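Below, in structure tokens: the form predicted on its own, a single chain.
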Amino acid sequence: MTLRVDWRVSVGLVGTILKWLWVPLSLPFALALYDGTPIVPFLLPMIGTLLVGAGLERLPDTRDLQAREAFLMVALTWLTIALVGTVPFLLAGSGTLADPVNALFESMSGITTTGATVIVDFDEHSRAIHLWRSTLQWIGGLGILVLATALLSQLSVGGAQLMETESQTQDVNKLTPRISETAGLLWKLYIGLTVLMIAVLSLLRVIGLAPEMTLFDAVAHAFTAVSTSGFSPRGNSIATFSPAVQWAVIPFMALGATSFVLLYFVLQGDFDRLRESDEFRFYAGILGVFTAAVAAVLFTDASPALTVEETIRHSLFQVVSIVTTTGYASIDFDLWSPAAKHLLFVGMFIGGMAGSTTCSIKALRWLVVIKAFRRDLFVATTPSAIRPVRLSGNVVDEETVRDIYAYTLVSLVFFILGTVFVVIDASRAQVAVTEFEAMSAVAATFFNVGPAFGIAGPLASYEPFPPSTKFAMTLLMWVGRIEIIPVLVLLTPSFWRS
């Protein structure tokens, strides 16, 4: 029997991001030194990721990297970037994110963009661990596989294989010749969405619509919105500012869910992809059916009272908030009427589209699902009949029909699994927990979204889970971010052998 895979080239690349990921911890460095805070959170780990990943990287390897050893690296990265990431927080020691189980809850949902926390007290925290928050989930948005495959390139490794578990999509080898190139546009979209970002929220407060706006809150919210992450340094999340500010987060947060390569070719003026994109057009409608089903529940519900501008920013708000995965909160909508809260929960496993920075199952997938199901309807009441599934006028072989049937019942697995389990655990450690409450829970980790309802509301933190929950949650979001496939064939003993 004989080693198939060959783990020192997924560790060697591993180490080849460690050695970077100095320049990512430079920006809350920087901050410390500015604001007079604590820099060894920050200045330990830059050099610690330095050395081991330099280290690492000279690990000697006898080929490219294959499909098995791609797997390998996925799973590795997304975990050992989480690791890593709770460094500053356990080595800063103060509140809630001074015990290791937290900070590695706190680091895994800012890498996986996921947006829950565990934070109490968000003044307890300098503006520096903030700002780590930020950026970790900043580079977890659509980043750090492209960064690799950027870095891997000038290596001569391939990364194709790397590029298509992050964007779904097979178009996005043919932006450019070289996966390299691929990997820089990508960066360029991200880069750019991220400082327009930062120019609107600080533009807003020049002209006096964003009064408690800071340049530190844009640079922040930028970083979370464009990635679909979530995380806020404020505690009340963006209902801290003001109705223009809600307004202008919103088309961020839709961008950022909407695929990357059709934003590529809408900016070069190709407007038919968008046209013909049935995905996009699923996606849009998505949006538009439950911002006008949560609007319409809201306008019959006596309490909260809200006007009609209300009403239309904080429904529109939350259901891209939500759908997308971001996980922003507009206003506490865990006190809103059990059928917006259930809507809510509804989107929480939709997502945006394939190639952006969301998480979830993917209007993709659903769309395959819907069409292929009518199509099955159709052909049992009709047995002769040929109908392929069809998505944007191109015929979607079988072979992926069934994977994503497969891949959304696994999804609902988990799912269900993962809630019995929070149950099961809270009712041990007599934390009173509804199964409802476990339910959104649960999806809100597994699927990256964030807020959940109840104790783990859109103001209220993760904190009083029982240390066991909040570890099998952070290992929800690993799995749920790199879309549970790299973890499960890791546990496959056909993976690690001939």
Second form
There are 2 protein chains.
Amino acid sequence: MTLRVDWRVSVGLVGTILKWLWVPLSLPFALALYDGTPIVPFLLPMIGTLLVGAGLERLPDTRDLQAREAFLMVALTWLTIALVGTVPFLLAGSGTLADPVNALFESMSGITTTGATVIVDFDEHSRAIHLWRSTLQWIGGLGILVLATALLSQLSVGGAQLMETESQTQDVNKLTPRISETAGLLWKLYIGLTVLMIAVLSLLRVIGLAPEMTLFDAVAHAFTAVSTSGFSPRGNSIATFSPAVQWAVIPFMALGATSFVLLYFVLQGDFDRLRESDEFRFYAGILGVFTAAVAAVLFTDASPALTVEETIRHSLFQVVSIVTTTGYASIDFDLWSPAAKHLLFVGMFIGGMAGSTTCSIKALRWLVVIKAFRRDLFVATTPSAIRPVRLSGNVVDEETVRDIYAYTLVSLVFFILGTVFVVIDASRAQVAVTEFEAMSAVAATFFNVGPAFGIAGPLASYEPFPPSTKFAMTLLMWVGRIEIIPVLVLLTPSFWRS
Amino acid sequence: MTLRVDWRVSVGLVGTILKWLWVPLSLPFALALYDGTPIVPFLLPMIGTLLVGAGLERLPDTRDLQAREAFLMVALTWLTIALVGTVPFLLAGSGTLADPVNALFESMSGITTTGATVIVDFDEHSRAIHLWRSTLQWIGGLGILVLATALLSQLSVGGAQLMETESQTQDVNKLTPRISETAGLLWKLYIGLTVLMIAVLSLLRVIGLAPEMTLFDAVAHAFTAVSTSGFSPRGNSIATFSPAVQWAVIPFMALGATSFVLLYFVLQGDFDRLRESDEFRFYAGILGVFTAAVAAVLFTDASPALTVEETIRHSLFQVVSIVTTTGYASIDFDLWSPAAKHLLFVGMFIGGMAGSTTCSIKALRWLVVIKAFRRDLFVATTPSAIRPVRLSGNVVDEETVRDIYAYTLVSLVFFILGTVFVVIDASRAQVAVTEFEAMSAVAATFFNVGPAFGIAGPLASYEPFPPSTKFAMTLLMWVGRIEIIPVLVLLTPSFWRS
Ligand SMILES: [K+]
Ligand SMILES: [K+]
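So that was the form predicted on its own. Now I'd like the form predicted together with another copy of the chain, please.
In what comes next, the whole complex appears, and the chain from above leads the way.
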């Protein structure tokens, strides 16, 4: 019996990625050297991944990378980096991260750009460990950008035609005929945005508007804002910093969740693209409507007592943070009223634009769902009509429409099944978890948002969940980040055998 | 400018239905006469509907009933009966039902077979009023059976081809070539099941196993069990009665949510149909898995202290009650642990079999979603493969698959939007409603289940919600019961104008 998938091709490519992990690991390594904190937790995996990666790379590959091999590679890459990412946490051995289940949760939360943390005391960990958390998220954001442009577009039920549509609308193919060139442009943009944010935050410090903001903070937060990830070395997240910093962080989260192809065109001076993109207008509209709704609720609640500027700032910050799936907190929004919290909870299901570092279902899919369903309603009363679904002027083919319906629905079903597991597992382990806490924690991990409500609120920790629940959430982050399909196909027998 | 829809055809048909409303109204009228309680609340609408109905029926209809006219008729029928249904409540003027918003909520909850109540003190209302509540539900169940077989099959995005599939699989067309004959058979089955249940409950009383069960109770509960509706004249619902009654009620709820076409064949002795129906096995499997899960959770919780028989009885009763969308309570399940409650909450999204009186999304749609998505996963790794989705051996066409994906997704989106409204509206009116209370109340009304958790728990009342929230839930019950599409198409401009 022969396998249908040539796993050596997939594992060989994972080896190539492993071989280069010493580069991101060298950042916390250098900081540890500078700070005089332990360097072994970083040095050991640097050597290990180089040796193992170089070894795996030599696997004989008999076949080209096809759909099966690509699915396997994507699933394995995120899993492998998550495993490697635990090594510094385990070797440092400080705080809650010394526990293997916690270490894997934190590492997966890093590489999947989720930002859910099991840290309880942030000061127990060295700056190097915090920088490793941020670095994991930065390479996680970069990885998803590459995946979105180069690979996911060819795979995944909803993703395939989705990205095709995306590229049609935005002429990626005209822009650069070769995928690797496109990827290269997006890398540069990603690096540029990160550097710009470090500069802005440092400038605020220099002009006295950000007294708490060290260079270390500037780098760590730039890494996790542009990648819409949300880890912070500070236990109070962005609530640590001045209003000026909070205002400055908002556009970077929003840009991180904007299509990088669109950003590229705008940088070229082609501002019409913004106006012509149905998805961009939808994404901006979602941010506007949710911010207005949250602000209105906060004004009505009148508790906690916030000034007008504070109400607007925190409404906009939290809506942008949640809808872009960054997950930073500018205030402990877990203390807000049920209405304000519920709005943020619903925001978790949306996500930013396709072709960015954002997670969750994404604005593009919701837009297609809305347009297609309006079309379906029209056809229901005019059976003879033929009316295609159009996105930014281009026709979306019917198979794509079906696949986007399917992907969106399956995401919601996965979410529901996840909540059932979490609430039952917590009950079994006699950890008090309410229905809404379970639902928000599952949404926050599966849609890679980060903070939830109650037990795992924005200034709290996922640590109190039972280990089995945390392990399940680790899997949810993995499945959610690579858009479900690459994992689910691995579970179908026909993937492996004829 | 001429309208595209010939509203006179629709309104004329609503008139015909109105004309016959004196028949169900005569039941509580007769009971009021017998009990010596006010008869005017029933006599007046009997005369009024007869006159208005006969008048509307005379509207000149220039066109045949086509899709547009049928959508309008369905939407208007449920709305009109809900309005008529308020008259006895308002004229009786007792208790919370004297309030117009409450009366409309209760009446809509009746005709849509929801079973959510705004009654606070059940003893304030006459037996005739309680019988009117049950009668509304019984005709609501009958109406949906007729709609499912005769009309909904031709309309609604998901429903159209869904029922086509249904009829293909189950040879309705072979059975009786003419729709009205099929409808006639199902009526008789519905009436037969109701009479059987009255007989069983009365027998239990006679042999001493149901001391609380009067003939009135037997009739009122038979009306609301077979129609999977759930109103009870008793404030404690089925928890009022003995374990024997609770066991006896379970199969009638389950039968009410079983395809009546399938039941017809089984009555003909064709038991193979059960085994051959993918949908029936799925429906039975859902009931089994959920019951086992709830029982396991209750055993683990060990509080409240229940015997083994009680644990099994209440688990089975509540799972059947919620999944069939009946909504009876055999115990105050709102006191159960979050895990047990969450399982029931998720059960609200499923529903029984198509072609029955059940509400919610329905087992058939979920089964098609699962089968189609498994197919999609297979095709994702084997792009050259062509593999149709099969249901009970028959191919489901791809347009149907897309429409079922769409309908299921839109149901969930409607649910989410409903929760946003309810939680914000309650906040505005300063009524304390948690996120989970809002979500469960919206699911219970939109999916026509009835009781929710917390504020509107199984032995509680929807009365405390603000009037605006209750009005919104009234609309949700209406939209949910007639499967969304007939209402949404009315909101599209193209429905009315070219
Ligand atoms: K995140
Ligand atoms: K019901």
